[in-house]
Structures are given as structure tokens and as C-alpha cells.
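Single chain ahead, by itself, as C-alpha cells, in the form predicted on its own.
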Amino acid sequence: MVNPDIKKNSNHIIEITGMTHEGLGVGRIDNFAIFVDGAIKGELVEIKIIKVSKNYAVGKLMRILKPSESRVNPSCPVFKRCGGCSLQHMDYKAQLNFKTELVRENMKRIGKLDDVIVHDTIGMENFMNYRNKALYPVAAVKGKTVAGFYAKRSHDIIEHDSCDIQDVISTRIKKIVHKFIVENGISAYHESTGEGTIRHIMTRIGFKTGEVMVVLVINADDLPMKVKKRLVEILTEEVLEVKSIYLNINKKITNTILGDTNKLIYGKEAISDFIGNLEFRISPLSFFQVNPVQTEVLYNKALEYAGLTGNETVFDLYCGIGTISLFLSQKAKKVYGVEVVEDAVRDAKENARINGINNVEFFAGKAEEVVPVIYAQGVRADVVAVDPPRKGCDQTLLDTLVEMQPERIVYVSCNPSTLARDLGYLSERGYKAHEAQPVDMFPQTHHVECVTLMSRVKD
């Protein structure tokens, strides 16, 4: 039963005793959970209740009576409103500790795994301006065209002059394109009506090559030739690093950002970047990790966990443009990559060609559908690497892995809860999770990447 004192607009003083996976502070009144955005574990705070439900309440942070030693002043002026950096009010060491504990807690609570060694999260020396990809929504607000990032838990756009985690070139391009849209009277998209032309501005940057791609997502089949020509002139004159400019066509009323059709209006079909000594081709729809420095750390750990000697057959599932596949191919006998996005598979094949790698083969399709077919044809994996989306692996796929019985499974995950769920499922079916290495791919946010080693339990 909810304490009658816990009601909307009531003020309370509580101690923050924990934090959620999204970085919200958690306190309790008579064992009733209160979630407080902006509060840090160990703090004593005054809050105002703004929402009460059956099992929890939400409090607004009013005053910090006893601050945490980990609290710092956020460098971003729109930190409290923007939905991007949820942990910028914590010092970097505290952020890393938060992510380590998040992985450990999920392993125990969701996976029921008490004996997995979870190493300390590997952080970055330079943990600002690390992103090689930016997506800026564009909208019309009260007759004004705005571009920025979404506010927390909404599609209200927060305008800003810079972003601490984006590459500075992305910020420059956003300003240039935004100004161009306004000066040329190009309409911005209205989510509510489905009208308007410009939906998003996207930038992609080759960290080691310096190459830049700009993509305008439009709610139209094309832009007038004069407009396209002028846009190309402005971008290429003001940002010399721009090597590719696309229009992406998305006329659907949807929250999905990118459409399926891309029109190249300037330069190269793809830019390139390197992870280690491997070169990768990046097109508008390619999945490529947004933090190239930490990607190399993550993939080297995956390669270590794979324990390859040169004699193994490896399956790389949810392989994207083949980044992990090509990393593993350097020490494997044969690698089979599976990816549902056909454009990514084409890029993967081209990446193999660029790097002179011929012991990889890529398949387009859902991993849970392709793998059983390959296995039925007599191809068995000694090692399987999986890098699924946030929802984790499909159960059909996990069942196929259990049936195929690879010696080792290397699970790369961007979601500790679905990682723990899938590890728990495999642990009940003949596999043991040994160790997990969190890697901070997304400093200043609550997100954490993790690579885990599992092996088959011998009878």
C-alpha cells in the first residue's frame, strides 16, 4: 500500500541508495521506490513528487542536501534537457564504476549467474568528441526551423551550438546545413502531419581517414537540381573533408530515421575507415560502431576470447559490414558471416575484397533462419560470435547453437539485460559463462558494450 504522504506535488527528503540502468537515482520511502533524474547514489536530496503509480513514484530533484563526491558540473549547457548524455553530472571514474556494477547486477538478477567474472569497465583517455556518427532531427516549431537533439523521453528538439560527445566536424556541418535550409526556404518535417521536406541531417566520419559523408533524410523523391547543386557547393567549400553527399528518401510516417533508398548527389559512394589494420567501407545504411577507438579495444577482446589457432570454423552472427568477421578471419580457418541487411552484406563482401581476405563468406538473411540451413548442410562452427541488436538473440537461434555445440561462444552486447537473459538461457543448456569485459563505447551516457566468453560444458 502506498504511503498516503507520497502524493503528487508533495516534497520529501530521501537518500539515494541506488541507480537504474538508465542512470536515474533510486531512493525509498517506507520501502516504496522513488526514481529521481539527476540524483547520484549516496546523495541526500529534496524532491517533489511529480508522478505516483502503483509500484513506484517519480520525483523531481529540487535540492541536493549532501552531494556525492562523484558529482561534477556538466560541461553541456543543455545537459538537463537533452536526452543524449545521461551521466555527465558524474565524474568519469564513477561512470565506469556504474557500468561495471550494472553488468554485474544484471548477470546475477536476470541471468542467475553468480560466478561470472565481470572485469572493470575499460574506459577512454579522451572521453569527449568520440562519436563518428551524428543524427540531427529537423522540425518546424512555431514557424521556426530547428535542428538539434531530442529532449529526454520526447521528440521535442533541443537546439544547441555544440555537443561534447560529437566530432566537432559534425557540429559544423549541422550548422551549415541548418542555415542552408532556412535561407533557401526548404520546409522542415512535421511528425504530426507527415508534411514538410527535411527530416534529419546525418554525418558519418572516418576517424583515421578523415573522410566525411553527409546525408539529408528527406520526405520527398528528390530536391530541385538548383538546390542540390548549391548545397554541394557550400558543403564542399566550407568543409574540405566532405567526400560524399547523399539524399536518403523516407516518405513513411514512422519513427524509423532512414529510408531504404539513397541518392548520391556528390562524390564517393562510400567513405572508409580503419579498425586496427583493416579497412572498412561505410555507406549511408552501414552499421559501424560509433566509437572507433573503443571498437578496436572491444574487437581485440573478442578475438582473445575466441581463442583461435587457425584451424577453427567460425560463425559471426548479426555481422553488419563484416567488422568482427574480418577481425576473426585473421586467425581462423573459415568465417561465415550472417546479416539481415542486404546493403550491409554487400559492404561486408567489398570489405573482404579490399583487405584481400578470402576465407570469409557472407549470407543475407535473419540469423535464426540462415544458421539452421547452413548447419543442416553439414557446416558446424567451432566458435560462434554474436553481436545482436538491443533485443538480444532470437530463441530459435540460441536453440540452434545448443544443437550445433560450438566449443566457444563470444557474445558481444550493447544491452546488459538481454545479454544476461541469453547467457542464462545458454547456461541451462550446456554452456558456462566464464568472464565478461565491459567496454565504455558511449562515455557520458548510461549505455555500455560488453563482450562475454562462454564454453561448452564437457560431459
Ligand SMILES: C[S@@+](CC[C@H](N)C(=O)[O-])C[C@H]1O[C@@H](n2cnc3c(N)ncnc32)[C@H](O)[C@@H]1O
Given for the second form:
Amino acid sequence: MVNPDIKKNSNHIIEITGMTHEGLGVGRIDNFAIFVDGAIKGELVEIKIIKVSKNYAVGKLMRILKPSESRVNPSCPVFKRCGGCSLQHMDYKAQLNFKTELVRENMKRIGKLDDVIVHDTIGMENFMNYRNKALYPVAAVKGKTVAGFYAKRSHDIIEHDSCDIQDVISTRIKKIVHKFIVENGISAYHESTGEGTIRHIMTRIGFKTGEVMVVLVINADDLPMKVKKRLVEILTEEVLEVKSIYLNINKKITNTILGDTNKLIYGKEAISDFIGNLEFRISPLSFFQVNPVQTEVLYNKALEYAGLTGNETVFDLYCGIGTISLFLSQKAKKVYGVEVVEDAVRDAKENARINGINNVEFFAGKAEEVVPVIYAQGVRADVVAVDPPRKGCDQTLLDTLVEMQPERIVYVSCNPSTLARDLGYLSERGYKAHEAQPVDMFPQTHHVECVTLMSRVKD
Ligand SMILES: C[S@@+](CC[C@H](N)C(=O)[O-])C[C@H]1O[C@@H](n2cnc3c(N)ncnc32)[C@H](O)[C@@H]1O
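Which structure goes with the form predicted in complex with this ligand, now that we have seen the form predicted on its own?
After this comes the whole thing, all chains and molecules, with the earlier chain placed first.
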């Protein structure tokens, strides 16, 4: 039963003894968990209870009585409200420790993997302005067109121009497009009614090439010709790096940001970037890691864990535009990549061509459907790399891998809990998880990327 003292609007002094995976502080009163946004493990804080439910309460941070040594002043003025960064109040070393602990804890609690070695998280030297992709929601709020960032756990938009983790070019483009929308009287999208035109402004930047793509997501089939022409003129005159401008058509009432149809209104179909010595073509819908500096660190680790000698057949599942496939192909006999987004597969094939790589083959489709088919046709992998979305691998796929028995599985993941779940599943079926290397792809946020090595236990 909830302690009767823990009621809405009551104040308490508690010690923060842990943190959630989203970076909220956790304290306890009579063993009853209280989540406190903005509090750091080790702190003594005064809170006001703002919500009580059956198993936990939520406290608002009122005063910090004993601050953590890792507490710093967040540089962003909207940090407390914005849903983007969640750890800006912790120094960078503490952020990295938080991520390492998160991976360790998930391995133990979810995967029941007590002996996997979790290395310290590899951080960045320059941990601000690292993102190569920005998405700014645009909306009509009380008759005014606003563009900015989603507030924490909501779709309310915080009006703010700059973002500490975005490339400064994205900030410039957002301001230009926002001003253009307002000055030309183009309506902004209204989530609740489904009316209005402009939904999102997206930018993608080639870190090494400097090329920029701008995508305007619209709730319409097109924009008037003169509007498109003027937008192109303004953007290309004011930001010389802009090499590609698209309209993305999304007329569905949905939280999914991008629609399926793209209309190129200026320049190149795709921009390009380099990871290591490999060049990649990036089109509007394709997945491309958002932190190019750390991507190279991550992929080099994946390559090391793959332990290739040049004789192996490799599967790269959930391969996106073939980035890991091409990295691995340099040391493998043959690589098969599988990816569900057809545009990404087209990019992957083009990327292989651009880089003069001939020992790769790509398949469009779901990994859990394609792999059983190619395996049944007699293609067996010695090494498998998987890099699924946050929900992790489909169980059918894991079962096919268990049947196929590759020597090594290199699992790249942006979600430690589904990673631990899948490693646990494979551990009970003839695989051993040896080591995990978290890589900080998302400084200032609670997200962490991790690459893990598993190998088949010999009979
Ligand atoms: C985390 S991304 C990794 C992409 C790539 N490995 C990289 O590093 O850029 C996950 C990819 O899985 C794709 N995907 C999602 N579900 C899939 C499925 N069932 N089968 C194959 N690919 C899938 C997504 O489209 C996305 O490109």
C-alpha cells in the first residue's frame, strides 16, 4: 500500500539512489519509488509529489540540498523543457559512466548475462554540435506558426532556434525556412485537426563533404510552383552548402514524420558523406547514423569483433544503406546485406558501385523473411552482423541464426534492453556473449549505442 504521506503536493526530502534509463533520478520513501526529473544519483533533494500511482510516484525537483559532484549548468536555456537532451546537467564523464552502467545493468537484469565484459563507453572529444540530421516540427499554435523542438513526453513545441547538439548549419536553415513559411503565409500543420500544410523541416548534412539536403514535410500533394521556386532561391542563395531540396508528402494523420513519397525540387537526388575511406550516398528516407565521428569508431569495433580473415561469408542484417556491409566487405569473401526500406537498398547497391566493391549483394525485405529463404537456398554465414531498430531482432530471425550456426554474431544496438534480451535468448541456444563496447553516439542524451561480440560455443 502507498505510504499515506506520499500524496499529491506533499513535500519530501529524499536521497537519489539510482537513475532510470531515461536519466531521471530515483529515490525511495519506505521503499516506494519516486522519479525525479533533473536529479542525479547521490544527491539529496527536496521534491514536491506531482503524481502518485500504484507502483511509483513522480516528484518535482524543488531544491538541491546536496548536489552531485558531476552536476553542471546546462548550456541550453530550454534544457529543462525540451525532449531532446536529458543529461546536460551532468558533466561528460558522468554521462559516459551512466551509459556504461546502463548497459551493464541491462546485461545482468534482462539478459541474465553475468560474465559479459562491458567496457567503458567510448566518448567524444567534441561532444556538442555533432548531429548530421535535424528534424524540426512546425505547427500552428494559437494562430501563430511555430517551429522548434518537442517538449519532454509531449508534442507541444518549444520555440527555440538553436540546439547545442545540432550542426550550426541546421539551425541556420531552420530559421530561414521558418521565416519563409511565415512571410509567405503558408499554413502550418495542426496535429489535432489534420489541417494545415507544413509539418516538419528536416536537414541532413554530409560531415566530410559539407553537402546539405533540406526536406520540407508537407500535408499536401505539392506546393505552388512560385512558392517552390522562391524557397529554392532563398535557400541556395543563403546557404551555399545546400545541394538538394525535397518535398516529402505525408498526408496521413500519424506520428510518423516522413511520408513515403519524395519530390525533388532542387539539385541532387542524394548527398554523400564518407565514413573512413568509404563514400556513402544518402537519400531522404534512408537511415544513416546521426553522429559521423562516432560511427567510424563503432564500425571499426564491429569490424574488429567480426574477426575476418578474408575467407568468410558475412550477413549484414538491417543493413540500411550498406554502411556496415561495405566496411566488412573489405576483409570478407562475400557479404549479403538485408534491409526492409527499398530506397536504402538502392542506395546500398549504388554505394557498393561508387566504392568499386564487388563482393556484396543486397536484398530488399524483412531480415526475418529473407534470411530463412537464402539459408534454404544453401547460403550460410560464417559471421553475422545485426543492427536492428530499437525493438531488437525478430525471434524468427534469431531462431534461423541458431539453426544456421554462424561462428560469430556481432550485434550493434541502440537499445541496451532489447540487446540484452536478444543476447540472453541466443545465450540459451548455443552462443556466448563475450564483450560489449558502448559507444557514445548521442552525447547529452540518455541514448547509447553498443556493439557486442558473441561466438558459437563449440560442442
Ligand atoms: C539502426 S538502423 C541500422 C542501419 C545500418 N546498419 C547503419 O548502421 O546505418 C536499422 C535498419 O533496419 C531497417 N529495418 C527495420 N526493420 C527491419 C526488418 N524487419 N528487416 C530488415 N531491415 C529492417 C531500418 O529500415 C534501418 O535501416
